[in-house]
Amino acid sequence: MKLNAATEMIPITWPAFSDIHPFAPVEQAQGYVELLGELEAALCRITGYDAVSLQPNAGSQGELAGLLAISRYHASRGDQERNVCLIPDSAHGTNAASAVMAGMRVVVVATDDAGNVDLVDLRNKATEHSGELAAAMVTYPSTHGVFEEGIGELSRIVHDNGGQLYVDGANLNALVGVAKPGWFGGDVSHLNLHKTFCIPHGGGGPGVGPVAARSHLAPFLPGHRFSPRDSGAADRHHR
């Protein structure tokens, strides 16, 4: 994990690979289009989600992008009052910071004696804020390294109260080939590829944090208005 292998680092030093202009005509970038498309499709298969945006360049950026997608989704349905984000008190600090930056109000959920999310407290707070619940953010496996058995129930509680489930992908390397967040209740996740796939990291380089989501959030994933690949937001990444 986080090993920067020389064979993975060398290609990014090649001018022919790394020096293309970001707004080069798409007909001059077909190799990049194919490469990005294959990566998006692979990440969809691995995570069980329907769409991927490769734009976020760090896990923290992916968190913000995912939460903004949730906010925009609620707004598109006329639910602008949904701005509460439930976050366990064991969560990584960036979760709460990202929620605040996305304009949400953080409500902390307790953890039990074993460090797992307290589902009784979660249910109580989800019910209390049912009319304004936007999302819950959980890390799976959890920060203390456990595949919490209550993840399915947790997802049902959040969805039953009108919220979306954000699954922090910081520990995705423990899931690959075993479980898919898009299949056990997640609506959106960021993926720390510097951990799971050893992409270049360190020395100030990005951790890379693509954001993956289910189809109903796909139209709200980040793109770029000057990119031909992103001209059809609703279907650009579907696999």
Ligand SMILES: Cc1ncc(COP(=O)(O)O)c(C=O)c1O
Contents of the next structure:
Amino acid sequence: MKLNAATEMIPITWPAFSDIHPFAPVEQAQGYVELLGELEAALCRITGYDAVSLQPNAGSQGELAGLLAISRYHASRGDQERNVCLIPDSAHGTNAASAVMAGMRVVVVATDDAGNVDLVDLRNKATEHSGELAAAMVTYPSTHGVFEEGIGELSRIVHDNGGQLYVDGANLNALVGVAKPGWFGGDVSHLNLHKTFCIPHGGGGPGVGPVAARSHLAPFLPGHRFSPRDSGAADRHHR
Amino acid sequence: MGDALVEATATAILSANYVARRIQEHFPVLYSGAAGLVAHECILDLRGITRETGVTAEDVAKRLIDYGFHAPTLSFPVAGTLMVEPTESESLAELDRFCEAMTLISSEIGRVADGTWPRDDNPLCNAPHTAEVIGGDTWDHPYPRRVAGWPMDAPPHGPAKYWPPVGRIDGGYGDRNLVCSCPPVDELAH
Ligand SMILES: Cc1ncc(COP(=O)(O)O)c(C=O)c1O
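Now the other one: the form predicted in complex with the ligand, given that the block above is the form predicted on its own.
Complete assembly follows, chain above in first position.
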């Protein structure tokens, strides 16, 4: 269990951090702007992705945001029918729940005896649903506690069939400084930072479950309609 | 990237592999990679033990409370197993203490298996033991109070021992039957 020490949590109680109004004029929130900018840049470096939205409050919210980004990306290309999400049976329950909330249809992929995603089953299902494949959602390293050696192949299969690869970043603690999901095939990931760095758990705050993506998905990440700072750019997309 | 971040990652992975190696002789590690290593967490497979002795993963999780540990993840992602994710937060001394507790728990399971303790009255199925139960006027279990409440001699037992506020609860029932313990609105009105 990650030890989130009290000394690491206390700063969020400091008035300078906690008393600011969410809609304070941006010129009065320069410290925050700098802080968020630095955090986003650091997370891009750590994950190998191009853009980050800090809006989601927990991993599960990041999942929904990431899957919606995938849906909107497909829709922007006229691929509205791409709504199937392949999820291995070892996945965390929130994965399937988020996919359903994002309007996708879940197709379960088997795992093999060694606990890895069964690449034969994945290939069959990806091919079968090739015309409607939106995404595959996998956790790396897996919830079974293994660095799946087939991740590169898995990524190729998904992309060859027109899908996007969602890499669940709940286990980023096993990757920081060593491997980057944006480099080994991921298009988008949420990061459960309470399991990676020492921050409070999310579930409505004050945690954060950032969602990070490659540049083609960046315009579809969440931003805020009324925020001049617009960390993601979904905002621009909707306006 | 900061060397310290790389070191934290490496330590998290090393810690998980250390625990897996030390415990696997007592509790089989369900999955590992081609090189026999795990990533940052390992799944301890209790299902064989449950079949043979009736001791469940939940019993072990609850018994760990008596030993002073917050239990690892129970029955996710595989039902009937425990998932241990030490992260880089724990010192080697704490990892050793955990491995020792698991080793002792394994020998307790052995005493259920060999019939020394009945399947329905042993420190595992009765865990966790509250101070109230151990300090009660009567004690009619086939194992001593000391085994119930202070199963491990190493610190922080003694004054720093953690006492659970309640004994075994029916988790499944609790999940399905919400009981609101807030006072009624009337009581809050002035
Ligand atoms: C693999 C995986 N994915 C997603 C989540 C959901 O994250 P959160 O609890 O921050 O909503 C978890 C959380 O426990 C997880 O383990």
